[in-house]
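Presented as structure tokens, the chain that follows is alone, the form predicted on its own.
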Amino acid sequence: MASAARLDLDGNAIKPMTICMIGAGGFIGSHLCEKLMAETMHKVLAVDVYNDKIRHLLEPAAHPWSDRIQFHRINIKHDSRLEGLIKMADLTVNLAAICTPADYNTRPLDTIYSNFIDALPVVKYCSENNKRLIHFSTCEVYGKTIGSFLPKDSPLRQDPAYYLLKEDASPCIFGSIEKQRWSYACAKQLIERLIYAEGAENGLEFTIVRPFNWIGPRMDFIPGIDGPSEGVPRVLACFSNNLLRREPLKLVDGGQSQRTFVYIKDAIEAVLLMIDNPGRANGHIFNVGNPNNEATVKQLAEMMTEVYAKVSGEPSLEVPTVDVSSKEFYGEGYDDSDKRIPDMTIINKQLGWNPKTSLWDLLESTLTYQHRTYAEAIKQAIAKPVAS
């Protein structure tokens, strides 16, 4: 159980606060709720449509933290109770979003509404009621790197100035309007600009978080097991699903895009520092990622195949990967960024945060969880005879 005598980075006692967490039932929200219940005395008003991923925190009622977390089943699109919850809280953390690449092309209107229109009331209520806001954005706001426009044989491509992404300096470069994949990034960028403007003009206390591929247990869904059978989750869950079903991992356009990956538990440490240190976090945009865990999507697939063979005891497939085109996998209008490496200067200076977990270790932790949770259910689903 957490002690009340926790200190912030400047040695001051941290006072317990009430946090309105929108999207508390999701991947990030569930891990943040766990952290807050286990290590702090903060109270959480958990807002979401579903609570499956935090049910273990809500039941049974005998938990030592049971009086510090309340679940409110609310769809923020059209529920008048939202403003009341924000008024009750000292801080609002907004995690709600459509953030699955497969949706950006096929559901661009829903994507834009979810990430901009639906977020507007949250920002408005926080600003009008003088409530602090931590808003979750995305590394996708950077779009393409400057380096991606250089000739492929240019030595400048090796210069970090052309691909390292800095919160206060890097431009946001998106593809053409016909490439609807950028609907998500554009909506996220616009809500960032609105929050920043509210801070400048109306004194809103805010922090913006830009996650760089947070990975860990409970991320996304396994199609047909704990999500829609026709759904396409993000890369880790896609690859996990293939491994669990003993199917080749699909590499979109050869899997040449480069990404960095950070363990969810490391990332949540950063968020807790933001919550507990408003004097250091307010007014800042923070990259939260691990530049040491860089890999191409193809390399990620190869590593996941090796790690899964270790944790499951099953041999790898003779043909572990297959190439598919982005049009075939995501549909018309897909586009991609080449490389996403976060500059960590600002978060390290303000909060002293650095990620710890290697890519191998975070994959081993995640795939151990996936195998333990889903392998038997998938075997049963595969063995189930199809109705004639």
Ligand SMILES: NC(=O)c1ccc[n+]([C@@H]2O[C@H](COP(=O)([O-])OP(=O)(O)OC[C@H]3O[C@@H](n4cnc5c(N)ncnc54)[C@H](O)[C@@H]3O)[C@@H](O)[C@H]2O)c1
Second form
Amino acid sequence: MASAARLDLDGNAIKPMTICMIGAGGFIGSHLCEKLMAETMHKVLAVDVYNDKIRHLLEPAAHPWSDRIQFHRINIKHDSRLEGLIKMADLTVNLAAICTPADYNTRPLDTIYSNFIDALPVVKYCSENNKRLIHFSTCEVYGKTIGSFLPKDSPLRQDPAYYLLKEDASPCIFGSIEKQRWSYACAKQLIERLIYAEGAENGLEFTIVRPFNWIGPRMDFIPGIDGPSEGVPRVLACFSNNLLRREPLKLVDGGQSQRTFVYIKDAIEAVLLMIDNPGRANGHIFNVGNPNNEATVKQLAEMMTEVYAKVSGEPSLEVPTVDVSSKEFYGEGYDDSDKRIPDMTIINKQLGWNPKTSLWDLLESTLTYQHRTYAEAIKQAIAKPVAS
Ligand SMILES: NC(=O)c1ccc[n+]([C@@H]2O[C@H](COP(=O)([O-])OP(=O)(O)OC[C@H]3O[C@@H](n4cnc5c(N)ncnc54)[C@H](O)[C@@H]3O)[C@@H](O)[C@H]2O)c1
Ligand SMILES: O=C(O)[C@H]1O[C@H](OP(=O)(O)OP(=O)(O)OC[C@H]2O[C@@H](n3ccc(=O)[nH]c3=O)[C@H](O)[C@@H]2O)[C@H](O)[C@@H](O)[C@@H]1O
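Show the form predicted in complex with the ligand, please, because up to now only the form predicted on its own has appeared in this conversation.
Once more the chain from above appears, this time first in line as the rest of the complex follows.
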């Protein structure tokens, strides 16, 4: 239950504030709203075009926090109410974006508009009205590692200097323009530069968050159940869908890319520290990830298969994975980040934050949720005769 006597990292009482959260109806937004309602006295003006993932917080109206959350169905591309909401708030958190890789090379214009053009008014209103901004960028701004350009057998590939991703030192390395995969990363990079420049030239108080593969319940959708049948969500939902339907998990180009996965609930703790500690968070770019949870996509598939068998009680498939080319899976123009390990020095120093949950444990709680939420609906969808 929320308590009024919460203290910041310097021992001062935290004053309740009003937060304009754009993209509050998405995966991260839903977890952040939950946290803010359950553990703080902050008020949320939740802006999104959808509210399914936060409906449990909005209805019934008898929740203890009911007077602290308001939903505003607004498309920020064209709605004059946005500036008024930013003005009403002490802080704006901007999460709105197209952020599924299947869109980057197939809908590059929508991707660039969503991640750059549509964020411009948000930055402008915050700057003009002297409002603080926490903007969600991505670890994809690092692109590929320096080490990926070394010969495959070079011992330097093992040296962290060639792969560890540091906010204030690592370059942003993208592929050629035909590799439209990088449309998202490039748009995010440019909005980061604009926000940084607003800070430098106009005094905007900002924090930029670079999430490294946050995963957990409510991430994306299961195709044909709560999203389009032909849709391609991010890897957690793709693999969950395969496991629920008892199909082999598809490994793009052999599943050799490496990622570090962090549990959404750990990551949300970091965001709350940023919200509550402006003096320590303003002016910073933060990596938020779990360097201890590294796996290749193939290893992730194997672990998810094992965990799902445990939580569902169903035996694994004899052939649990199948290789597929990136061209077949994502289409022309796909490219990939080879390896993503966040350096944690800055977030450790400023906010003392560390992730806690192991990959196995986070997959166990997430796949338990996926099974409970979707297994029955999938069974019914599979059993339904196809209309002739
Ligand atoms: N989940 C991750 O691990 C991760 C990693 C890196 C970066 N990010 C960034 O974090 C942010 C949130 O990611 P998420 O995983 O919650 O994604 P999400 O797709 O679940 O949430 C984004 C939300 O923004 C809303 N939105 C998009 N365009 C909008 C518009 N024009 N007007 C109003 N609402 C709009 C969507 O409806 C959606 O609810 C994004 O900016 C994303 O790039 C997330
Ligand atoms: O989550 C993040 O930190 C960022 O990275 C993601 O990018 P990526 O990790 O490449 O996206 P996923 O869809 O989660 O894919 C991870 C890896 O799994 C592979 N994959 C995906 C799906 C699948 O069915 N099979 C498969 O092998 C992809 O090719 C990729 O190598 C997205 O760009 C963003 O949501 C975000 O900015």
